[in-house]
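In structure tokens, the next block holds one chain alone, the form predicted alone.
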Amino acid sequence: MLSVHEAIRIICEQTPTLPAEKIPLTEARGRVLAEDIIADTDLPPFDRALMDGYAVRAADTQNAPVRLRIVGEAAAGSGWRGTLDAGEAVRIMTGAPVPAGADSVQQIERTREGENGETIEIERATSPAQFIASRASEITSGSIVLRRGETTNAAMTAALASFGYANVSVGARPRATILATGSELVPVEETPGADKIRDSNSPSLAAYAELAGARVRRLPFAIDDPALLQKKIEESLQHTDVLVLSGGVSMGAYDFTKTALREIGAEIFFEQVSLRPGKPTVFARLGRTLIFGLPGNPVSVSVTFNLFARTALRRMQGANDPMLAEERAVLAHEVKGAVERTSYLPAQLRTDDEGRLLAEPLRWGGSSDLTAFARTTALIIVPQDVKTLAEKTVVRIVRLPG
């Protein structure tokens, strides 16, 4: 049986990269760059005060207090000109140019101006560089500033502003689909009868795809019939890059979802994973659509679509990072794990009063106890062949999106 590393390495050797799209830098937040970011300009692109008060020379202020003939004003983007001679000073606004001949800022509230505002005291002596920001000191002209690969955020909005990319080019969304099956299944908004269950696979399927950026088409669900699945199947397959489906992937009787991929000619890579929960896992593909086909239970659904399918969405659109990123945290109870296969347990995280992160694992029944998995914020991982982990160890977690 594949372990959870190798079923990964399978899904990465197999995704293509979607081609790079232009988008205006207004739609940029959590898009994957297709190029690497350039700065255009120094930045600061000149010395730059970082203080209200009086641009100056260090050497006149030694003997402070000094007084100093005013000469000028800059302002944020309207500097002074002139050059700055032995006893000036110029008035200065936090983000103006500081001029020629002046090495210092001193802040307003070391100083007194004269009543006929043409003079300054300066209170306090100071030093060369004083509240000035240098130029190039936070980058250099043709320095890359972002990465291709690397996902933008609304702090990076700033730094492709500041660069002039109003258009970016970044990996184009996914197309992903979504289609649960199960003759168990009502709509939503459906009050189930007996034996029935609400559909609660796809909503929480299409919100884990629309956080890894793709564009997500949501299928009504199938009945368990392998001529009406196989048909649905074929249909959903037409203009998709990720058909997910979920249930009918174990050995059961009415388990029929491996039988149609294979009679629709899939090429299937693995249909088990040594995992807990998750173990009946499908990956397959028809031409350049990637299948994932994942168990019905709910919380099997989003362990193994967040390990999987999303890693392979995010491949997609070219991200450095395309899995869940793996931390360290202190396990705050005791948990047990599956001898046979590695286990992905629920879990909340907080910290604790010396600023430790703790895992918290959350008492569940099982993969279809979603009520208790609703409060998840990422799993304990817990490896093959370990019976129990003791409190206060340090376990190895991915936080969940969300």
Contents of the next structure:
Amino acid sequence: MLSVHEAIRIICEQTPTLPAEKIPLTEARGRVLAEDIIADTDLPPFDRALMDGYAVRAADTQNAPVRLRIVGEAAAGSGWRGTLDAGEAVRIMTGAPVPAGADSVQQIERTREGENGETIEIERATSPAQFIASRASEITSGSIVLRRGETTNAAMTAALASFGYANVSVGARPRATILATGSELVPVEETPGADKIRDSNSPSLAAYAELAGARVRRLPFAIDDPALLQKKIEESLQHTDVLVLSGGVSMGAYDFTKTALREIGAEIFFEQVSLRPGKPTVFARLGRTLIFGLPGNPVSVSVTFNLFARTALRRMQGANDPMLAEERAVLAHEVKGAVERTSYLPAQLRTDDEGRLLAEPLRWGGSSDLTAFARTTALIIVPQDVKTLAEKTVVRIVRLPG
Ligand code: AMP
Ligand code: MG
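May I ask for the structure of the form predicted in complex with adenosine monophosphate now, the form predicted alone having been displayed?
Everything in the complex follows now, all chains and molecules, and the chain you saw is the first one.
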């Protein structure tokens, strides 16, 4: 059976990168950069005061306390244009350019103004460069600040703004269409009648797809009828980059998704992955649209979406890290593996008193246990054919987006 990593490799091979688009900086958070971000100025652009106080020559202050003559003022946004001579000081504010001739700043708390306001007593000696951020000490004009393929976050927004990126080039958001299947489903608004359940996959897939950066369209679910399902899938393929189906991919008498995909001429790349939960995952393509047929169990849906469909959606945007990143954590309780399948077991992360990251496997009743899954923040990876992993083992985990 295909391993998770082979499956992801096949998906990546079939996934095109969408064209870039320019968007306003205010909308850029969470988007994937389609251009390197280059500093268009030195930062700081001038020697900048880090404190309110007095710009002085350190040599003048070595026998502090010393009295210096105030010859001017430098404020943020308007510096003092002269050159400081021996025995002189310039009143300076945080963010103002340090005047020529000065090599240090003494903070106002360590000074005392003379009675006429014309002199200042520096109470303690300064050292050269004290309280000055020197020009280009953060970055030199022309350097790369952020790289194409990185996903922007709020912290990066300030850097983009500093270098004049009022508009920024990012990967276009892929269009994802969500179609749940199953004759047992009723919409969330309804109370399920006999033998029915609410459709939880459509809303949860929509949430995950949005987290993956997609523009999401949710369709009313389809019932398990081969002809109707085929028609619905064909309609769903219009104007979409990724179609995510849930349900109907197992071996049951009413599992029609694969048949429908074959009937409409989609190329099926795989229909099983050695994964628990999520073995009967289907990946196909028709024209330029990628199709994921995910097993209907709500937990399987969340795991397989985030391993497979998310990777495709992120890659379409040009992300250099499209897959969920693996990390390490310490197992809080023993877990069991599966024969011939890699397990991705729902877990909650927490930190213990020593600061170690612990993965607490959730007690769950199998791949349909939504209530336990609601507290999941990560998945513990148990390699295939490993019988058990003991408490305190260092394991690989992935964090679940959320
Ligand atoms: P299937 O993959 O169609 O065999 O479905 C597997 C299990 O998941 C069954 O118990 C279904 O009732 C359940 N299931 C399928 N689709 C959904 C859905 N959209 N929301 C909640 N449960 C579902
Ligand atoms: Mg079904």
